[in-house]
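First, one chain by itself in structure tokens, the form predicted on its own.
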Amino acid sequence: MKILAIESSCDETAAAIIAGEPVNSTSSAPQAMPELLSSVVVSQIDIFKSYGGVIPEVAARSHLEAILPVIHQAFVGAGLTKKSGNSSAPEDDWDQIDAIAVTHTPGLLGSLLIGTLTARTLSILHDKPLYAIHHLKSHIYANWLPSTDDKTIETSYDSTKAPEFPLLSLVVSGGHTQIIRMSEHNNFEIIGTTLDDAVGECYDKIAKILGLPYPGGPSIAAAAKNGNPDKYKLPIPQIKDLDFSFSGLKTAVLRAVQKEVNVPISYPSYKLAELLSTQQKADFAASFQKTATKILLDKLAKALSQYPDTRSIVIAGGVSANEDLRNTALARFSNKTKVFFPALKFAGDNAAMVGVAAFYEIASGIKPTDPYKLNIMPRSEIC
């Protein structure tokens, strides 16, 4: 079976076509990884820069202008192409897919619209089964991508296996700040969520305070790396149970800054900046991650002392990509059981992680949705 998977929730026009055998879940038989043959990604960052964030409409239509090009390339890059007529360019070979998958929900409403109604389109066009796949659960599966090439971190065990079940899933990302309990494939319960703001956003607005390029979070790990992550003392929000808060945390890095440079708290937050020196924007940048980090494995650890049938951890979203994080979660819980994270190259948004989702959902029987009625009314919970 081959999956032709679209993702277009924000920023990044991506597409991707994986290979595999579903076994059903209810079988004995083990359930072999799918086979990545393709991914393709676009991404708008570039355009958003000089703005210091997304512009949905614009997001939009950069999406519109390149997702036909990137499907296309998607299906060149797996060699699924053939002769058309007279022509000396190839078309895609449309007989060889089995299945189309596309994110969802949730996301920005115009970018999900140009993703959802081309996916339809094609499914409608071509006659093939569509599947409408949650941006959350794509992301916990981007770690059943194999990440043999990635070599930013050292694990006790092999990469290239499945996590095992039942396990426990940290989303970090932009939007999203969860912890999630898998006790098999499709299978999802939130057991802790954040109250407020995503970490993610968390990092972009650290890093417009402190003056450092978009996307916050590779900024504030760059300049972390020469900052003292002791300098600053920084609160730690008391949530009860396993949900997170992290608008506090935005506003205490705030009234610190700002007394760190002496001004009252009405001082534009937009001008501290330029009374920061590179050695206190580091050290800013240091003390915030390693307090976010804190914060979200604390509750980690917390989550798994009420599950210890746990048999492996995945941390997913675009935050996973943070090396303070993974290192820290590798030397926190690594003893205690099997630390999961996706390469690098599918932490991000990406149409990979899309596919697999799609893979294991044919191989638990879910039943493919009617491209005539699909909508994007956003919704909150893993689907």
Ligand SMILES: Nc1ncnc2c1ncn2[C@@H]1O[C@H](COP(=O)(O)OP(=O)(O)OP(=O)(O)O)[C@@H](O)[C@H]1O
The other form holds:
Amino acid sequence: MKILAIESSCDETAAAIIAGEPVNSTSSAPQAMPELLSSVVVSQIDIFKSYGGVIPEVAARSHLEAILPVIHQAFVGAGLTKKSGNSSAPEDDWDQIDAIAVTHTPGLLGSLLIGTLTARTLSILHDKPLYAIHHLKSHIYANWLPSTDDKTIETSYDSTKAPEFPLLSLVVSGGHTQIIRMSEHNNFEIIGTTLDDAVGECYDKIAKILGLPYPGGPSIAAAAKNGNPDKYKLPIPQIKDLDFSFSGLKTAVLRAVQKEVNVPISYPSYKLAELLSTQQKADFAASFQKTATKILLDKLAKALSQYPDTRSIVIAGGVSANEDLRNTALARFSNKTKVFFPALKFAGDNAAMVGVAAFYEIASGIKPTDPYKLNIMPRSEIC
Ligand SMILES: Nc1ncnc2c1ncn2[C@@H]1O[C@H](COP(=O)(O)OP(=O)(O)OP(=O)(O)O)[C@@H](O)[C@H]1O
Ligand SMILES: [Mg+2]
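Please give the other form, namely the form predicted in complex with the ligand, since only the form predicted on its own has been shown so far.
Let's see the whole complex now, leading with the same chain.
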């Protein structure tokens, strides 16, 4: 079967087509990982660089402009086009598509609306079943995409093998920081979550303080390469159980920068970067990154000790692209359990992961959504 997947939850307009034969999980036959036929991502990062963050209304309008061309490119990339009547341009071959999948929550309301309205219209028009997919589920399922072409980072990832259950997933993205236990496909138990900011948001805000470009995660990671991670001592929040907190760390960096450049705490944060040298920025970036990685992995270690039957650790979401997080996770856990990361190109928002999540929903016997009743929810829990 072939699934057309659509993603528009934040500032990336994406479409992908995946192919495979979902085997019902009750069957004893092994489930082969699906194949990716095409993946197209149009990012709005260049628009939002000058603003230093996403403007929801602008994001929604950009999705509206991009979504149909992006879907068409996904058909072209997958070789699923056919000659159309009089026109010389090939048209999308809808006969080849068996289902449509779309991100329906969580995300920016206007952005989600563009993707879901497009998907439900196409579902009705072409009479294809529609699967409404939770965005965090998609981030986790990016680890089931069969290939990785990222040679830059050494990981224990074996592209021919999928993560094994039960597993612990550390979801680290722009809007979420959670530890989720999965005993099998489509069975999610949130065992830890942030009480305030997400780690990705913290990366983005600290980058702003340091005057590093949006998005903050990659900028901090790049600056940190030239910095001393032990230069500034930052606090580790003492949050109970498996929960996280990142707002205190954000403030701690702000105060440390103010102290470093000798200004009062009332000094405007947007002016601080002018007072910092390149080396100071690098040292702050490295110290923050080391602390953020430690907070995340200390909790993951705690979760692992609480769930000793864990067979895989699956790191997911945009922050999973972070090299320090990847290398430190491998160093800490790969002698205890398998450690998985998505290919770098599938760490951030994309539609390939939505297609794979839908594939495993179908394999689990989950029924499609009525396109006339598809609701979007800006925020909702994964389970
Ligand atoms: N190399 C990196 N190191 C650290 N953070 C990174 C890196 N690359 C991207 N990020 C961060 O990942 C986040 C974006 O991830 P993602 O696209 O998954 O978030 P989102 O879709 O906005 O939020 P959510 O998935 O929670 O709805 C941003 O905060 C960005 O700064
Ligand atoms: Mg995301």
